[in-house]
Amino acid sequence: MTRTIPQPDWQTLDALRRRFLLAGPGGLSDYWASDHDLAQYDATFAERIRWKWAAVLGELRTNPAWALPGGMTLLDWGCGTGVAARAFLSAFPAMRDGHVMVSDRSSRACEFALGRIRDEHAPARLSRFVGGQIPRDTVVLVSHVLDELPGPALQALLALLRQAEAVVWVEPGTQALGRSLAGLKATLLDRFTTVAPCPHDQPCGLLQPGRERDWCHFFAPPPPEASQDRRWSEFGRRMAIDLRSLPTSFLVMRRAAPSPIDRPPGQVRILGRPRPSKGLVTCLGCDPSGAVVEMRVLRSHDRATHDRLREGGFCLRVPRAS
């Protein structure tokens, strides 16, 4: 459920938005001088982060493919103020049961999370990762770091996630991020099987010649408070933030099994957003051959389907055309 922004302190925000902008690899090693810092940007930057968690979750809630159990490890790495666990624990309650863990480069957002998740959903553990193994059975979350990451930490972050049992990773859906993500992807399929929104296990087809002005990225909905909130729409004017598009890229992997994973057959994933005009819909999907298709549906051939992408929403699939 979206919280009303409590009391925006917009000096603060402004602030904040800035330290965001200056932000690259490496450059910037703490962004909090306050919990009251940290309290300003969770009701604020980090809920609309922790939209685009709750439609990835939402995905992987109805994905066959995934179906972990419950009490397993789980690790939110580069935690902030602890959103994507707190998401992550909501869309899961069966993992309260397990340890949770946060881990930041900052003591004070690790604390300020620790206490967040606490008072959220008392799980049966909860710590600190500092470090070293983490165990087999654990689901780490990544969430918002990649362009902050020099090449030696994002090899070791790539470490990690190599001992852990799954992955869910989630970026804003920019081209250069779209685009690594989908690179990061190949280096981890020697481990883990892709459980979203990729269809397949083959390398990302948008990575071939000819596709470089193309990415994987998908639209989150926001929730209708986004629109009817006065703060909410204060805070999209004061930070120029269009709070209806939410532009998300995202990996989910998990541990390669000896039999395949169930995928749905047939089905290409619609990437960024269909594009109708009169009778017919336009679009680009990834096919279940590791392909990338261009795809023109008019409506006097395949009516559902056309419907069904003019109609939009998060991660599409339609079926394959035959």
Ligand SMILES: C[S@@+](CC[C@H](N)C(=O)[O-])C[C@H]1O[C@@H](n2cnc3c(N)ncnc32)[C@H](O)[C@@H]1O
Contents of the next structure:
Amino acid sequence: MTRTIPQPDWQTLDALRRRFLLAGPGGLSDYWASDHDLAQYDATFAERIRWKWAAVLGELRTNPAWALPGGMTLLDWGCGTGVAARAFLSAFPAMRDGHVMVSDRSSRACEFALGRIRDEHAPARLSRFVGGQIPRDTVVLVSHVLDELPGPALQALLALLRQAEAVVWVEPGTQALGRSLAGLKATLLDRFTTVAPCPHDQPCGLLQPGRERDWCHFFAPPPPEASQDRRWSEFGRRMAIDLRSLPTSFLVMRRAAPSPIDRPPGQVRILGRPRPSKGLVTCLGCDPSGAVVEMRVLRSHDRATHDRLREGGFCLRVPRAS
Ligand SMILES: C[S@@+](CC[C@H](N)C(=O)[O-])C[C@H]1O[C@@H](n2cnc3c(N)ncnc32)[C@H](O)[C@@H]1O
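Shown: the form predicted alone; wanted: the form predicted together with the ligand:
Below, the chain from earlier opens the complete complex, with every other chain and molecule after it.
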């Protein structure tokens, strides 16, 4: 979906931006002061988050390990304006036949999200989740909330996730959040199997000693309007956000089953951005063994792989032998 940004209220957006930059576990109380603030957020920050969800869900749509039936339960946890649920329902329309739930510590945000989801997708059942057990067939979406959660809130979320059928978790691709997400994966491995981005079910290799400076992240492609629409350019400039770059960390897991899931065999998943220089591309890759490998691909040695890496992409995999 392409959209232009409606009339921005820079004062409100500035205030929101400052709050997000100040975010830290427990550092923020409910900041949704009005529907106006939510609408401004939804048209700007949330829209940019939607671009990231589009990349993650585009990958999932072609991942055989994700083939879940429609009509399940969907829970957008820490929903804000419900952008994650709306992106998910766009990517998997059969989920509109099921029950869509939202939850957020802000009642105002929940009401706003319910309205937007109803308008965009009209799911068969739509409600606010107010705690307790979730149905076993629930897919939980978590988006851009990790750095707002103090320890006890995070533990409560993890306990909830353990009841779910699947989890799709998307965060900004910063070093801190990418590494936190890798740590959370390790704690969920007893209950879940990894669908993406890892090509393995081991704890993240970047958590090994000596890898402290690296993290698992990818760059989602921005839509054309990010560079073509004057208001988006102004938004980027005023908020000091480079809209051409959408660093994203994410984790998709589903309940472990007796039979292993279907993974693309022998493929190394490329992390971050490959670094091209004359006739050579270097990059970090996540190997099916769980190890992180430093890759150096010479054009003269393997032109096809070299050119693929040079071209880049969100879901970039190359054969293991390269
Ligand atoms: C940065 S916003 C992201 C909103 C939305 N998920 C998105 O991607 O646009 C973080 C959201 O998490 C909610 N939140 C923060 N701490 C929470 C908690 N302990 N329990 C539930 N929601 C929380 C906030 O109210 C806010 O709506």
